[in-house]
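One chain comes next, on its own, written as structure tokens: the form predicted alone.
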Amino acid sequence: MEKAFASAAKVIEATYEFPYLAHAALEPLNAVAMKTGDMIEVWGGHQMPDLYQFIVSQVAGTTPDKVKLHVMKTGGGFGRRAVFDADVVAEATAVAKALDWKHPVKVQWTRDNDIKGGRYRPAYVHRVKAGLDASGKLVAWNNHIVGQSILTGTVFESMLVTNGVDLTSVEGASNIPYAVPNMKVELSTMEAGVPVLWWRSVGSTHTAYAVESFLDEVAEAAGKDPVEFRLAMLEKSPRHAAVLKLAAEKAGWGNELAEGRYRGIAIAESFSSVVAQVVEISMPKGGDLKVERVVAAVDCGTVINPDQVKAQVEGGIGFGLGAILQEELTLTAGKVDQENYDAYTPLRINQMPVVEVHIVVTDAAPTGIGEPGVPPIGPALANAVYAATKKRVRVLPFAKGYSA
């Protein structure tokens, strides 16, 4: 690797830093415990109902056969709802068992109580390093990331934390598409006091968004088109090649855009699809940043409803483009600073752009569709600011890393 990057004609670096980020769901986390004979029921959001079912049989003192879940509709989860410990549910399940049962008990934390306690997206710092021989071809790439484990001290550690590297930390880094000689990528795992968790899409929500914008100004250190420089390194990957054609067609990729009008491109494969989007935004001279349009290309397999296909990606761009734009959850002497929808601003609608979403037809197996919208949507953005300004940010949100 180091030989490699001494021998490269040309070296890029640059660092990237991505800030805790709260789930925010509309519907504020909340369960009903009651029992019935000697069942104990519960109705909840869960998004684990097994390990749900167990620790609810722990708390109420009996065994899971005797608890029966009704799974709700979620109300907005994103992973917020796959808690290790099931704190809202436990929580009602304890309450009731401490009223010896006498009565339903519902518990609902306020939206202040959520977003102030915990269970964030990590922050995470990415270093990323690159070396282009004298032709512009990529021949050494290095990605250092720095951040929280979600998973370790959980039940999945023994599962998905390997030689202490948590596989959530560096999805959507250790496995990029492109065919570079020379690549490591790295993770330092800090410990902090802040509880941590998945968020939509997990890793990828940072590391396609340090990869496909870094990626881009390799391209141009390279002096390639975007598209085309990526396409030269997917021959050894057909699916991602298929979308991103795909998308960069959709979208007019090449064309002349009307004055103010830019656009940008990423990709990005998670939870087994791969999604590309182009983001075409307008930035009159001295006016404020507004995207306009997204065009999204995924392969998730064989599609069963195509109307969910879209609605999920549709959901994906808004709710990733809200965090890239503006969300960042902070604290002050060990307290979060924010509270609710006032200081901590996910996506208003009067923001969202129009989205089209296509579709590449095949035969494969399903893959998933809930969370790979959102990995690409900060990327194509920063790619596309940069057309418009000349500017990179490197550190997120843009309300907080860019200023026109």
Second form
Amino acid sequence: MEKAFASAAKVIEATYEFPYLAHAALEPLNAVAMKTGDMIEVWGGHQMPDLYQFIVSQVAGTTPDKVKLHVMKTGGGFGRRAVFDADVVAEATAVAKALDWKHPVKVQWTRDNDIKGGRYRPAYVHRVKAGLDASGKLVAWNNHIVGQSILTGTVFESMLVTNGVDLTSVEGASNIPYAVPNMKVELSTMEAGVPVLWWRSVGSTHTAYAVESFLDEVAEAAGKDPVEFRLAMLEKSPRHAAVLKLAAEKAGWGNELAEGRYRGIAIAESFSSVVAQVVEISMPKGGDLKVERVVAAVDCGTVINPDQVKAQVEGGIGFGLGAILQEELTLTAGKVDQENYDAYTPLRINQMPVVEVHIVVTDAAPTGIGEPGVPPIGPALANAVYAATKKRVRVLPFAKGYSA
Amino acid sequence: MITVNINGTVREVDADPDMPLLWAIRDVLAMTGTKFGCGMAQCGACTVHMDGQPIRSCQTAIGDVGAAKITTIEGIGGKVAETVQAVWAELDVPQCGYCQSGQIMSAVALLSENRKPADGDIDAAMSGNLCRCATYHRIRGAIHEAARRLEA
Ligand code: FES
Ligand code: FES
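So that was the form predicted alone. Now I'd like the form predicted in complex with its partner chain, please.
Following is the full complex, with the preceding chain placed first.
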């Protein structure tokens, strides 16, 4: 690795910073608990019912067969309702028990409870370093990730944390599809008192940004077109190559753009699906950035309901875009600074681009689609902004200003 | 007892006059189509009509409603509302659905005033309605489609 960098004709390096993010689901957390006969009944948007049934039985001091969960239709949780200690569910149960089960108890968090109540996408820092040979080929790649572990200390630790490496900290970085002869991905897991949780698309919320926006810098350093540069390294990843080509073709990559319009592209695999996006922005000199259009290509295996695939990618783009542009959860002296949507600001309709989704036709086994629309939007946008401003955005969100 | 005209019926509400209309609708009158998202006029999930105008019911005290006519998602009707609801279903706008009664209330109010809203009008009328699922692309499309059908 060190040798590869030492003999490289060109070495470039960049650091990326990602903030804590809140799920800020529109339906604040809630649950109802009561006892009927010897059964404990709990209503809620239970995303992990088996685990919640067990936790409720522990809190209530009974056995799981005496716990009946009512799994309700629920507002989108984006990860927040799949929580390892069943927080609001356990809370409703504990309160009902403290009242000797005399009353049904409904717990309804307010918006500020929800935003200040923890379980955030962790903050991360990435340092990425690339070495190019004299012909502009990427010969060495080093990505060092620093952040809190989501799964250490949870029931998922034994499944998804190996030798101290939390898979969710490195997914999307440790498995990049590109053929790079020398590659090293490192993780430093930090401890902090901030409770963290998965957030739609999990590790790929940050890894895709670092990898795909840095790759654009590498392509530029190599003097190559970003699509051509990626394709040359995707010979052994035909699925990725096909998705990238489809997005580029449908978006008219390479065609001339109208005055004041710029493009960027990125591709990411998450939940075993591959999504590429071409973002088109307008950015008049001295004016505001507007995301005009996103063309997405998707390979999620066999598709049963194409409209649902499209809807999830449209929504994933809007969800991801809000975070990249303007969402940030900060703490001052250990207290969360934001408490409502005036300060924690998801995307609104006036910021939503036109979205086109193209689906690769395949009879391969179906793969995820709820999350994979999210990861590429950030780096694709960053690459478009670079095309407009010649500035790389390395500190998120964009609202902090476009330079580090 | 506070008397309110809601969805065309006069109802007696046993509540403190300071209670937000939202909670009177949901918890006292047991109509749960109107949603709570922020309690601070930031999300639009609680949107209802007061004399046809969209208002945030989390910001209106039940004691201040007076003789005004309140319409909730359970009570809307007429050509505009029916068209909006039909298009919403056809284009599969909702995802989790939590914000959608508020979205529909705002969209019906917009189309009742402006039969041919441009994108800028949609932004102005709808940007107070958050959708965390970001169904915005389809909301915009559905409003345009409803406008086309209402014209026909
Ligand atoms: S609950 Fe009234 S605007 Fe959010
Ligand atoms: S459809 Fe889920 S919040 Fe709008």
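In this text, the rigid core denotes the largest set of C-alpha atoms whose superposition between the two forms falls within 1.5 Å. Positions refer to the first chain, counted from 1. These figures come from a predicted structure and were not determined experimentally.
Shift of M39 between the two forms at or above 2 Å (CA, core fit): Where the cores coincide, M39 still shows a C-alpha shift between the two forms that is 2 Å or more.
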